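Below sits a lone chain in structure tokens, taken as the form predicted alone.
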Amino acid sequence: MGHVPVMKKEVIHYLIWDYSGTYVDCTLGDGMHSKAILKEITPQGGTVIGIDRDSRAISTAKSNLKDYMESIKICKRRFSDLSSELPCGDKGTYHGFLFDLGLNSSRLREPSSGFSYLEDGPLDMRMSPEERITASQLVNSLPEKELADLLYKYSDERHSRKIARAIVRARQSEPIETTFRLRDIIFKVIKGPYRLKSVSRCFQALRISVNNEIEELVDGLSTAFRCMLNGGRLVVISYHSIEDRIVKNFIRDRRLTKNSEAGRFFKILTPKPVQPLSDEVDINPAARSAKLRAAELVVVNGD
């Protein structure tokens, strides 16, 4: 089964309310999100802009939206890029933005992308082939303290400082190069019930550290809450906890409130994050971590 995009119900929901109107998918990944909203709006004249990293994404993309061409702008972008992409007024140009932060399910089961513990292959984790800095890499050349704090920061892994000690000690006697050799250095110091938890944050960890992927979600936010027209809607699905509090705190330090003066603020549509129905996780188990946030952008004049 290829991927399946998550909460796609619930995304037009909160996404689509001009179906005239253009969107941005800064996510494309397969396609299948932006394959639903086109799907939606094509018939009114809507269309959408899809944004990915990686090029073996776009390709994909493409076959699965052959048939909505003329309808999507695909293009091959950082989400700190996107300004340059989407030029905008003063006013807002877009109707919508859409992030799903999640991996891709079908790059996840490749070996040679290094993403999951459970297949061996290189340390690598880059999204895109022309990332510069691997995995490997920076297990293989941080410092103890470094790479303890690079872990808990971006996973909170309370056994940060044990699992970086026993990552230098073991690439002293030989390079740190595949998934499987990493996966056993944690097992090896962290034991019970929690181990592989403890993997899977560190993986974690790593992936966000070699990707940049916290500052680029910051400055795709940014360009999408000022592109954004009147009205428009930021519709955002995160997995981890440290994505969705950013997620969280960015749009409340914009939230419309009855002090507000002139200028562009949030109106939250999401006071409590929506979360895929048991329904879905049944079919589609990635999606069980999910959150949903979306808001509406509202114009306040001056006068």
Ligand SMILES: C[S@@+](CC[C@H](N)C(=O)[O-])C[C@H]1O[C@@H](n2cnc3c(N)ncnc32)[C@H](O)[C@@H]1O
The other form holds:
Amino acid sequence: MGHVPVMKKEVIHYLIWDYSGTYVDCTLGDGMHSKAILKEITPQGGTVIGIDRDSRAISTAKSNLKDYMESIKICKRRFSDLSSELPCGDKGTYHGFLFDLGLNSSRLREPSSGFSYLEDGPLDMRMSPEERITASQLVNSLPEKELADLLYKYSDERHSRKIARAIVRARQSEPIETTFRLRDIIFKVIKGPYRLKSVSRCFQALRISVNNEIEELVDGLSTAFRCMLNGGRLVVISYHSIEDRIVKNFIRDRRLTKNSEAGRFFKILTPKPVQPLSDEVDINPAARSAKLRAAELVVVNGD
Ligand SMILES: C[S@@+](CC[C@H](N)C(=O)[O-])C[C@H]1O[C@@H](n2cnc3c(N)ncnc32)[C@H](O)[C@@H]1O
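Now that you have shown the form predicted alone, what about the form predicted together with this ligand?
Now the complete complex, all chains and molecules, led by this one.
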């Protein structure tokens, strides 16, 4: 089965406000959110720009969106080099930006991608084959303290020091090259019913680091803030607390207050993050941790 788009109805509800507008889907993936957006807006002349860092996602999206090729422009880009693809003047150009963070489910299931501790495969975790460094290179080369800091910073794993020590000890006999080897090294030092949680958190931390996800996200949100026109909508779906905290703070730090003077601001549309209904989670368990935040861009002229 292909990727099932998360909170599709909610995305449409918060994102679309001008049916002839141009919307940027920064996480095109299999193109399923874009397809839903295009279905709504093409009758009125609306268009989409679809972006993804992964060339494999780009080809799947092209095939899934073949009926809409006249209304979508698809580009292989990262959030950090979005601005070169999206020229925008002082007033902004785009009607909305969507970020559906995280991984495409087909990629997560592929053992060769090395994202899942449930499948044995190379410890890779690169979202795109063109990225420089793999998770295996990280765990085999980082000094123990840096490794412990990384695991803690990107997953709040409280056993990070113990795990880093175990990794460094294990790699002295043989490099750590597979997902199951890393999982088993963690299992050796973390016991009890929550040990799978520790494995999951360590995999998350390595993935974030390999793909530079935090810096990418901040760059992407900054481009969206700068390039939206007045009334534009930002919609972000995140899947773990580290991402959600960044999105929440990014929006809150720019919110419109009664003291705001001239400039660009956000009006918060979701004071609390929106979560999927239980019916959706029953059908698509991958949606269970999703949190959607939305904001509207307000330009204050100050005169
Ligand atoms: C959860 S999937 C999106 C699924 C999509 N919404 C759909 O309905 O098919 C996330 C996608 O974002 C892409 N992605 C993640 N970080 C990115 C970045 N920094 N720049 C560009 N694309 C990124 C991934 O390659 C992946 O294809």
